[in-house]
Every structure is written in C-alpha cells, then in structure tokens.
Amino acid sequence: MVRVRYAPSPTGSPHVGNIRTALFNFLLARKEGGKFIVRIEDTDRARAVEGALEDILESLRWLGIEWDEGPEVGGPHAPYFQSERLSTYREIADDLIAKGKAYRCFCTPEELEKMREYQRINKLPTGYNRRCRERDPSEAESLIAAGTPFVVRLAMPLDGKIAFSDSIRGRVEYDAALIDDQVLLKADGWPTYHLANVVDDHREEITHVIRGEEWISSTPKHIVLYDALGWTPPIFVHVPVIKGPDGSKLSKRHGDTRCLDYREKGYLGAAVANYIALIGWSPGGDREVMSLEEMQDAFSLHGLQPSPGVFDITKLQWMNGVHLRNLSPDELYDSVKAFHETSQDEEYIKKPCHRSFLKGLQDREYATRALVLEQERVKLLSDFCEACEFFFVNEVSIDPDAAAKWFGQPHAKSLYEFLLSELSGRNAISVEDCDALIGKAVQQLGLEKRAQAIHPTRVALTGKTFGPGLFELMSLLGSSRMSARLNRAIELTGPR
C-alpha cells in the first residue's frame, strides 16, 4: 500500500509552495488507495511559531486535504508528533555508534568557528573536518565520563559515489568526499531533521517522499544513513521549485503569502487547490479546472515536471472566478456568507458595503438571488460586497459621471416619471414585465433606441453603468425599491 506523509514544521503558516508538497502527497495516496499521514517535526524548538500548527492544520483543511493518521486523528503509529519520541532517536543514535556507524563530536562552537575560518581563508572547502572521528576511544570516554557535551555524527563513506534514483530526475549521483559528517543528535539530545526524518519514514511504513527539490543534497545522506540501519529507503520525488512570472525565486511581490491569506482574501479553497497542483504537474490534454476528486483520478508521479513552475495571480483570480461560477445557488450563498461572516481581513471590513452586505445576506432568498446576478462578473467572494451593493442599501451611491451623462439627457425626467405610473401599483415583477416596460417607454418617449432607456434606467437604480442584465435586476428590485430610487432620480434630473 502506498503510505505517503506530509512533515511541516510548525515554525510558521505554510505558504504556496510548501502546501503542494502536501497536496501532491495526498492526491497520490487517494489515486493509489493509500495512507496520507500528517507528522509534525516539531524539534527546531528554537524557531518553534505558537499558532503555526494550528494554521497547518486549518490549511489542509481549507484545501479539502483530509488526512487518514496524524494530530487529532491518531493512527496505528502515533505519536506524530517528534517531541514526543526522543527516546527512539537516541536508541538509534546509541545503536548507530555502536555499529560505527556514527560517533560523538565533543568539538564546540568556537573550535567549529576557528576550523570554519581556517578554511574560508585557504580556501578550502569548507565542512567538519572529522577530528573527533579519529578521536581515541579511551579519550572519548574520558570526556563522557567528565561530562563534556558532545553531538553525534553520521559517519559518511571517505570514497566512491552515493547515487540514488529520483522519480523526476532518474539516476542521481554525488561524490561522498564532499559530504559532510552531519550531526544527528544535538548536544541538548534532541535529534535534527536528518535522523528523525529517516527514523519516522521507516517507522510509519512510508513508501513514497515526495519534497521539495531542496531537499536533495541531503538525501545522500539519508540513503547512507538507511543503509546504516539495515533500512530499505523509499522513492524519492523531489519536486522543483515555484518561481514568479519574472522567472525570480517566488516571494511575496508574487503572491507568496501565507495560504490561508487567500481564504481571507475571497478565494475558494478548491480552487486554491486545483491552480497549485498545476504547478509542476500535468494531468495529460487541456485540463485545467477541475475538482478535488478529478485530480485525485488524474494524478500520477509522471505527470510532475522537472523544471520550475510558474506562480501568476492573474491566473489564480481567473481560475478562482470559473469555481465561482461552477458553484450552485445554494452552494453559492453558502460561501458568500461564510466568508463574510468569518472574515478577518480588516481592509475589507471596514469597507462601507461590508455592514449592509452582511445585514442583507440574512434573507437567503432575496440575498441568492442577487447573488447569482453577479455571478458571472466576479473572481472573487470579497468582490460581491461591491457588485451586490445597490441590491441591499436604501439609497444607492451614483457614479457623478454616469449622472452627469445619463441624467442630463433631455428625455431622462420624463422616462423616470414614466416607469413610475407605470409601476404604481405593482407588487411582483418578472424579467419578462421589465423587458416590456421598457420597450414600452421607448415607444411612449418617442426614443430611437432602446439604449436611450436603458442606460438612464440602469444608473437611476444602481448608481453605476455596468452590472448584471438590467431586466433581471429590476425584477429583483421589485416595484417598492425601483420606485424609491426613480423618485431619487427624478429629483437629481432637476427641472425641465
């Protein structure tokens, strides 16, 4: 059974790329029937960020990423969590130097330091220079014996080539000379990536590493270290890296911000999800959006591609605007309210619309309706606020352009009073009504065009020039509200 896991480190809110890694894991474990494990690696206590796994957490969620073992589910390995393990790491690591495999480094920082710059300025290459690995037995127990800190060390190969093989990039080879005796327990006994990283794999049964292209150079080291243990390694994927249109490494000029910054700015996560994983992977043809469940049929380790992927905004806004338009009115509604609701975005709710928004998204009815009007214009759920406006405030905010064009028109007083006589007495009026109506008041006016009508309608009862189909809207005005605003307008056409 392929066993996959996603291993962030709670030293921060995951951001883009960080999140495909996660949602690449997932999507091949649901193709294949396997296992998607969340294990934080929480030894980096120095960096730890309070509130990070929690944002790790509610991300994967967002993005619909369900996880079969880990935090606040358990599973068959628990605890995933690396803090609570230390005991194993230092088993291991005991083990290891009874293999000689490893051994114990009492060098300090300062030593380190000196080493460094006698190397820097020799130009030399730099690295430990495995001193205490020659070190003589009876000295090293000595100086546990006097309580000497001390770190342990992976003893690498002097010679030869450690290859590996990588399901992007095939057959991968390095010189062993040039890698460095990585510490794998510190001198505090807690153990760094490197030992809790292989350990877990093995431990938790995975099959499959899919990271980041990063993570490379270090996993030489790894195969050693599996080889030291007796372990069979996983296949390795590693996943090239996410740049900016410009070609530069992504950054937050790009758009590379926490993921849960999208939810706060209107994005939907499916279609945070879906943009992302075609970062780097193809599903074969011209798919691009698609749902969860079609990436999950789609996926496969082939279709991830070796060269950088390309992060543009625009292209998430346009994606993020066909999911909207894909979602059911109710399913619509759903979101819109949710969003408005729960946003903490300040910008955006201390915008003026927010409070009539949120007050007239209480009638489900009238609020879906209005909703999906705009449906089609929008890109993201923060723009219905603005777009869906004039639907719930009592007197609407008119463009001083659109005014001084459409009410100055000699015939505009006289339309507006029209269309009031005309819907004197109404309760409900359908589109079909709306569309007579002004048909009916271009041939009362004695107008050449419809557009003489419309246009002057459209900016007395929204206040702008653009927006959904005019006979739609008024149908969903109703009479009472077209006739507020009309009587509005008649007053701001002043006299004849």
Contents of the next structure:
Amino acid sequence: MVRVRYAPSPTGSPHVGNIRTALFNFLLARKEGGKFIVRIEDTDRARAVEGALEDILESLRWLGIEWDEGPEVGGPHAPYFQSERLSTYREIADDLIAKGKAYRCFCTPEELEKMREYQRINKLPTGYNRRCRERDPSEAESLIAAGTPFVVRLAMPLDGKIAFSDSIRGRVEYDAALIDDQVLLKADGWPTYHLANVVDDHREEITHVIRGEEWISSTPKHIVLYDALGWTPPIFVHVPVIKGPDGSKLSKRHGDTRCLDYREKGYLGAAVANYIALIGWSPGGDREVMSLEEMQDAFSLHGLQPSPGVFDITKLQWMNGVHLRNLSPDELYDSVKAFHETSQDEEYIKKPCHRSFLKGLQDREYATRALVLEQERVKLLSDFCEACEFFFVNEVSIDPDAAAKWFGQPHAKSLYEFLLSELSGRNAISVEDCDALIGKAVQQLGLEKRAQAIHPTRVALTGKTFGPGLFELMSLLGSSRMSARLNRAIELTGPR
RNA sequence: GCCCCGGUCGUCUAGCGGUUAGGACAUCGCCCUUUCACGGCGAAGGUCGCGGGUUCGAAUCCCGUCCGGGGUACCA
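Output block for the form predicted together with the RNA, input the form predicted on its own:
Below: every chain and molecule of the assembly, starting with the one above.
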C-alpha cells in the first residue's frame, strides 16, 4: 500500500511551492488508494513560529487536501509531532554509536566556523574535518563525564559512491568522501531533520518520499542512515522548485507567496490547487482545467517534470475565472459570502463598496441572482464587491465620463421620463417585459437604434457603461429601485 | 570553490528516433452582441540553450560547453 507524507516544519506559513509538494503526495495517495500522512517536524525550537501549525492545516484544508493520519485526526503512529518523540531519536542515536555508525563530536560551533573559514580561504571543499571521529574512546568518556557538550554525527563512508534512484531523474550518484558527517543529534539532545525524518518515515512505513528538489543533495546521507539502521529506503521523488518571474526560487520578495494569501485575495482553493499542480506536473495531452477529483484520477509520477517552473499569476487569474464560472448559484453565494466575511486583505477591506456589500449579502435570494449576473465577467471573489455594488446601494455612483456622454443626449430626459411613467404602479417585472419596455421606448421616442435607449438606461441604473445584460439587470433591480434611479438621472440631465 | 539537478514559443507544458514541433495563458485581429465579459475563429510568437557526434533520420540517444537553479548549518 502506498503511504506518503507531507512533513512541514512549523517555521512559517506555507507558501505555494511548499504546499504543492503536499498536493502531489495527496494526489498519489488518492490515486493509488493509499494513505496520506501529515507529520509536523518541529525539531528546530529556535525557528518555531507561533500560529504556523494552524496555517499549515488551514492551507491544506483550503485546497481540499485531507489527511488520513496526523494532527487532529491521530492514527496508528501517533503522535505526529516530532517534539513528542524525542526519546526515540536519542535511543536510535545511541544505538548507532554502539554500532560504530555514528560518533560523538565535541567540537564547538566556534571551532567549526574557524575550520570552515580556513577551508574557504584555501579554496578547499567545505565540510567537517572528522577530528572527533578518530578520538580515543576513553578520552571521549572523560569528556562526557566532565559534562562537555557534544553532538552525534553520522560516520559517512570514507570512499566509494552512494547512489539512489529518483523517480523523476533516474539514478543519482554522489562521491561518499565529499559528503559531510551529518549532525544527527544536536547538543541540546534534539534530533536534526536528517535523523528524525528517516526514523519517522520508516516508523510510519512511508513508501514514497515526495519532497522538494532542495533535498536531493541530502538524500545520500539518508541512504547511509537507512543502511546503518538496516532499513529499506523508500522511493525518492524530488519535485522541482517553483520560481518567481526573475528565475530565482519563489520567496517573500516576489510578493504574495503564502498559500493563504491567495484566499485573502479572492482565489478559490480549487483553482489554486489546479494551477500549482500544473507547475511541474502534467496529466499528459491538453488537459488543464481540472477539479481535485479529476486530478486524483489523472495523477501519475510519470507526469512529474524535472525542470523548475515560473509562477504566472496571470494564468492563475484566468484559471480562477474558469473555476468561478463552474460554481452553481448556491456555491457561488456561499463562496462569496464566506470570502467577504473572512478576508482580512487590506486592499479589499478599504474598498468603498465593502460595507454595502455585506448588507446586500443578507438577502440571499436577491444577492445570489446579482452574483450570477456578474459570474462570467469576474476573475476573483473579491471582484464581486465592486461589480455588484449597484445592485445593493440606494444611490449609485455615476462614472463622470459615462454621465457626460449619455445624460447629455437630447433624448435622455424624455427616455427616463417615459420609462418612469411606464414603471409606475408596477411591481415585479420580467426580463421579457424589460426587453419589451425598451422596445416601446425606442418606438415612442422615434429612435433609430435600440442602443440609443439601452446605453443611457444602463448608465442611469448602474452608473457604468459595462455590466450584465440590461434586461436581466433591470428585472432584478425591480421597478421601485429603477424608479428612484431614473428620478435621479432626470435631475442630472438638467433642464431640457 | 566543490557537489548535484535542470534547459521545447514571453510563461506553463505535450512530445519519449520519422510530427508542417501540438495545446493553454498573455498579446493582436475578426465573429457573436445592448456594453463589458464569456464563447467561437484566426494571427503572431520556437533555428527544441550552444557545439560536436551516433543514425538513412535527433527536441528525443552519447559527449563537451554555456547558462540557470539547488546544496555545501548543532535550519528545515
């Protein structure tokens, strides 16, 4: 059975590149009917960040990634926090020392720094000089007895090659002599990533390690560790990094890179998942727009690519629009409402429409119809606020250019007056009725084209020159709202 | 410096020895149309990083080279 894991370190809110590896793991598990495990690698106490764990879980949930074992859900290998399993790592480190596969190192950080500086200056390969590896056992005993702090290092082979197979890249080979005697246990008794990761992957019976490319060069250390412990290594899959527009690894200086930033901006989890999956993975052929379920069915390790990809926000926006249009009216309403109520995005919150929108959203039926009318012309959930504003406010703000162009038309005032009189006493009005009404106005005023009535009416009712079909919007607005706006428009057209 | 991994239109990619190198986003036209979008059609954009081989034939295999990225921590 396939067992894969996402093993983040709670040192910050996960960014899109990081969460994408979680997605790949999840997709493989679902495709193969296996298990997806979340394990928190909280072994770096100095870099721990408050709230990071919540953001990790929230990011996964937002994208629709569910875990079979891990925080909150537990599982047969609980606890899924490395900080709660410290004794295991220490026991294994001791075992490794006893077998001669690891050794205690008493070198201080200062000494190591000096050594590295010497190596740099003399253009030698950097790395630990293995001074403590040859230390006399009795000498080590007395240092321990004296309370001298030490770390535990892995005793790497001194020669030969270390090779492994990567699902994406094939055979990868390293010269053992060039690889450092990695620290396994820090002086404070906590394990490093390398030890804890290998131990847990084995303990949790992980079959495929799908992780970022930045780990490829530490894989030979892991191979040696597996070997020293007498364990069979999993299958390694190193996925390429995601780059910013400048070609370097995506990071904070490229702007929004936190996964949850995109939720704040009005993107759909399904769209973000779809988009990031396509950087470095292809289902083959021309398929692009896919739901999470479709990706699960289509996923294969063979579709993974070795080369890094650039994050293209423009394409994400397009894709978000596509996913937005696929939403049913109810889903649309729920998504917009949830977004509006939770987004803390400053740019969004300070929009003038922000307040009226919340009020407008209270009338579910009316609001849903308004959202549906705008559904095919927006890209983000955050776009609805402005796009639908005219449906909800008492007084629409009128674009000055539009006013100048259409209120000044000679027939504008009489058009509005005619519509107003036709509307008086009416209550509900259908789309067909609105169509007929405009037709009647055209005839009554002797206009040549329907557009001559349509455009000025649109500006009077919405304040804008663009938007949904006029008859649909009129029907939804209803006669009383229309009447108020027509009255105001008549005032604005001034004396005849 | 040393080690490793990459390299197909601006971007994401299909391709797995024989294709007019296909698709998508973005760009530009046209159509649809009451506007804006959506949708449809079309255009432009690639000497498959470069140079050598292997082969009847190479984007696909091999070597070299250049460029890019990653690693080189008591961080993950």
